[in-house]
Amino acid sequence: MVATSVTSRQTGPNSGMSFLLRTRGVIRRFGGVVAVDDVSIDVRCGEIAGLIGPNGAGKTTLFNLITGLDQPDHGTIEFDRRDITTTPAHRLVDLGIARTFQNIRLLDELSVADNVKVACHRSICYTTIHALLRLPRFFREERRIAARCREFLDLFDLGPVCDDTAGSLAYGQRRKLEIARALATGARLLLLDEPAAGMNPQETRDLMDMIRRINSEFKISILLIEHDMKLVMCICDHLFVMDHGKLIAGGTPDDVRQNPKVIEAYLGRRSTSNCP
C-alpha cells in the first residue's frame, strides 16, 4: 500500500521539530470496514488546524486512535516526538492532550465549577492524608484550585452560573463549559469534535473568537472537526481533508478551497467565504 503523507508547510529537513503532533501511515479496520486508510498528518505548535470530510469519512475515528480510546491496526503515532501509539487515554491526559467530544459528555449531576475542577487532579499538590486531616496545604490546594477554576469559568463567561449542575445549562453554555474543562487539565494539544454543532449563528461566532482567544492565550495547538466550512475557513492555518478514510488533501484554506477532489467529495456548493 502507497503511504498518504499530507503535511503542512514544512520549510527544510529539519522542519519536522516544530511538529507537535504527527500520525504515519495509521490505518484502522472495523472487520471489511477500512475506517482510517493510511492517513499521515503533521500538526504544528501553536497553529489551529482542522479535520473535514463528509460524514463517514473516519474523522472521529482518528480522534479517537490519536487520543487513546483506540488503538490503529497499522502505524504510529507521536506526540511532541514522543510515540504515543498504544498509550492509554488517562496517561495522554498526563502528556497534555486533551479533547471534547461529538456527544457532549459532563457530569450532568455535579455542578459547573466542579465540571472543571475534576480535571485540575493533575496538579493537586497534597495527598489523602493532608484532605484526611485537613491540614493548611489541603486548603490552600483548594483555594488555588478554586481560583484556577473561576479563571477558566470567566473566560468562557460561565462564572455567573459556576454553582448550576451542568445539566441545566443551555446548549451553548455546555459546550463552553466541555471546551473549558479540556482546558484545564494543561493540555499542550486540543482536539474539538464539530464544536459549533447544534450552535446558531451567534454562538458560532462566539465559539469561532474564543478558539482564536484560547489558542493565543494559552499558546497551545488546536485540532478540530468541524462541518461549519465559515468556521474553519476563518480561523484554521491548515486544513486536511479525509473520504472514505483516506486523506485525500491537505493545506491551507485556500489550497482546500480550489482543490477539485475536495470539491466533489465534499465542499460542493458549501458557503466558504464570508469570514466575520
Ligand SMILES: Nc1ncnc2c1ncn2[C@@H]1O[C@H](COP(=O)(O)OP(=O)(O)OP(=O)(O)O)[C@@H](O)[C@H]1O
The other form holds:
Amino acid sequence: MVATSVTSRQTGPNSGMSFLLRTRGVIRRFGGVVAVDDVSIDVRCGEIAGLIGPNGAGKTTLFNLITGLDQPDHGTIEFDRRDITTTPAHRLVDLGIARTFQNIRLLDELSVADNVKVACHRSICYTTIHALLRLPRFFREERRIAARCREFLDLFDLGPVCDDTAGSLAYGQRRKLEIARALATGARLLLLDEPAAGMNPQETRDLMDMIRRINSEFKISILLIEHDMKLVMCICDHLFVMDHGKLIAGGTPDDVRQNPKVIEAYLGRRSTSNCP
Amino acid sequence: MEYILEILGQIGIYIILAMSLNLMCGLTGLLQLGHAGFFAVGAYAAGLVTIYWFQPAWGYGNYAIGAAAAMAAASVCALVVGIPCLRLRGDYLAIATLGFGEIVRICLNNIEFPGCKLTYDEPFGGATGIELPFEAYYSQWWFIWIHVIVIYILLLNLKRSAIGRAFMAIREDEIAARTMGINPARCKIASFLFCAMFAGLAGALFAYNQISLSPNDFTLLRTIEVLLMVVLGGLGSFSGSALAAVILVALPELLRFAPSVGGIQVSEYRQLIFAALLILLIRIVPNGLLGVNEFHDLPRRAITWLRRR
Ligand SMILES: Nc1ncnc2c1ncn2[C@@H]1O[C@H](COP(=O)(O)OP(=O)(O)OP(=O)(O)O)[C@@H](O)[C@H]1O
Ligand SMILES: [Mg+2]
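Mind sharing the form predicted in complex with the named molecule? What's above is the form predicted on its own.
So here's everything in the complex, that chain up top.
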C-alpha cells in the first residue's frame, strides 16, 4: 500500500522527477566533529519521507541546515528548484518550509492562539501605521488571521484552550500546538523533529493519523525524524538512514529494513516490527 | 497646588520614559541601559532648535518643530547604536547602550553650544547647560498628560498587533521566531527605534518643562530609575509601567509629609522607608505589579481567577 501511494500522490506534470527538496553533498563540521558528512537526499512532492539514525547521527543538524538556522560548510540545498543554501530562516517561510523542534520551542508566555498567529506573520498585510492607528485594514486582517488560527487549532483539538498560555499546556498538547503553528505558516514542506518523542502509544497512533491527514488533505510533503520504528515504517514512503554524519542508506522502508548496513548500524534489534 | 501639578508633570514624563523602555526591555526582551542618553538627545535637540529658531508668533508650532527634531535625533542615534549592536544579546547590548548613555552625557558636558547661555553659576558646580527662552514653557502638566494618553494608546495598539506579537516572539524564543518568518534584525531595530523615539519625545517635553537643561539631568541614575519602574510594573505591561512610575515618583514625595510618630520624624527616614517598601514590593510581586497584563485585562483576569477558586 505504501509503495503504490508514492506514485499516485505525485503532483505536477513530470511528476516522476519532481523533487521538492534536494540536498547535494552537504557537509557541516563542528570543530573536529563532522556532524553532517556529504549528505545528498531528495524529498519528492507529496511524499512522507523519514530520516532515521542513532543518537548523534546528525539528523537535527541536517534539519537546521535545511531550515536556514545553520549554514553548511559545503554543498547545496535546493527547494522547489531554487537554491536556498544561504537563504536566511525567515525567508524560507515564504517559500513554504516549516519545522518543529526536538525540544519543543513554543512561545510560552503567549497564548495558544497568539502562538499560531505569530506563524501567520508573513501573510499579514498591514503596516505599522495601520496597527498604531487601528485603521480598518488592521481589523480586517486580524479577523482573517483569527479565523485561520481557529481552523488550525480545531484541527488539533486545541480550540478549548486557545486563551491559555502555551506554557501551561500538557506535553502532548504542546507537541500538537507546535505542529499546528508550523502548518499555519502555509508550509508546503513540513519538517518534524521527533514528533512522537515522549508520547504514549495512543497519542503516537493519533499523531500518525494526523501526519497522514496533513499529507493527504493539505497536500503537504513531510520529512520527519523519528526513533519510533513502528511509526516510521508505517507512514513513510521513503526512508533515509544516517549514521555518524553519513547517509548510509536510502529507499523504501522494506529496502531499508533489509539493508545490512542499516541493520548493523541501527535496526538490528527491532527490524521485524509490524504496523499497528 | 503648583507643587502638585509640577509633580504630576514629572510623573507624566517618567511614564513616557518607562513605557518606551518597556517596549524594548519588556516586550522585545532586549536590555537597554542608555535610555537617559536618548532622553538627553531629545531634550537637547528640542532645546537647541528652540533656542536658535524661536518664533514667538508660532506658539505651539515651536513645540511641534522641537518635538519632531527630538524624535528624529533620538531615532538617528538608535540607528547608529543599534545596527552595529544587532548581533549583541543580553549583557553585551546592555553594555553597549550603557556606553552610549555615558558618551552622550560626557559630550554634553564638554560641548559649548555657541550662543546658548551657560549656566556655570548653577548649584551643579561647573556643569554646562543650555537655557531655553522663557516663553517656551509649553509642557504644562496637562500637555504632558495628553502625550501620556496618546502614547499609551499607540503602544497598546502596537502590542496587540502582528508587530507586537513579533516582538514578543523574539523575546520568548528567537530561533522559533525565525522559523515562523520573523526577521529578528528588523524587529529589534524597529523596537529600538520606537523606544528611542518616544524617549526623545519625553526629552522634548522635559526641555519645554524645565526650560534650563543640564547634562546632570541625564545620568545613569535616571536610566536605572526608569528601569526600576519597568521591572516593578511588570515586563511587557505598559499599564504596569505607568502605575509604577506614579508610585515611584509620588511615594518619596508623599513620605515628605509623613507625620511624626512617637517623637520620631518619619519623613527624615523617607529614603530608608522608600527602599524598604521597594524590596517588599518586589518580594510580594516578583513578576511586577501587573505581570504582563494591561488595565483592560484585569477584569477578565479577575473573573478567570475567581472561577478557578
Ligand atoms: N552546535 C553544535 N556545536 C557542536 N557540536 C554540535 C552542535 N550541534 C550538534 N553537534 C554535534 O553534532 C553531532 C550530531 O548532532 P545532532 O543533534 O544532529 O544529532 P541527532 O541525529 O539529531 O541526534 P538525536 O537523535 O540524539 O537527536 C553530535 O555529535 C553533536 O554533538
Ligand atoms: Mg536530534
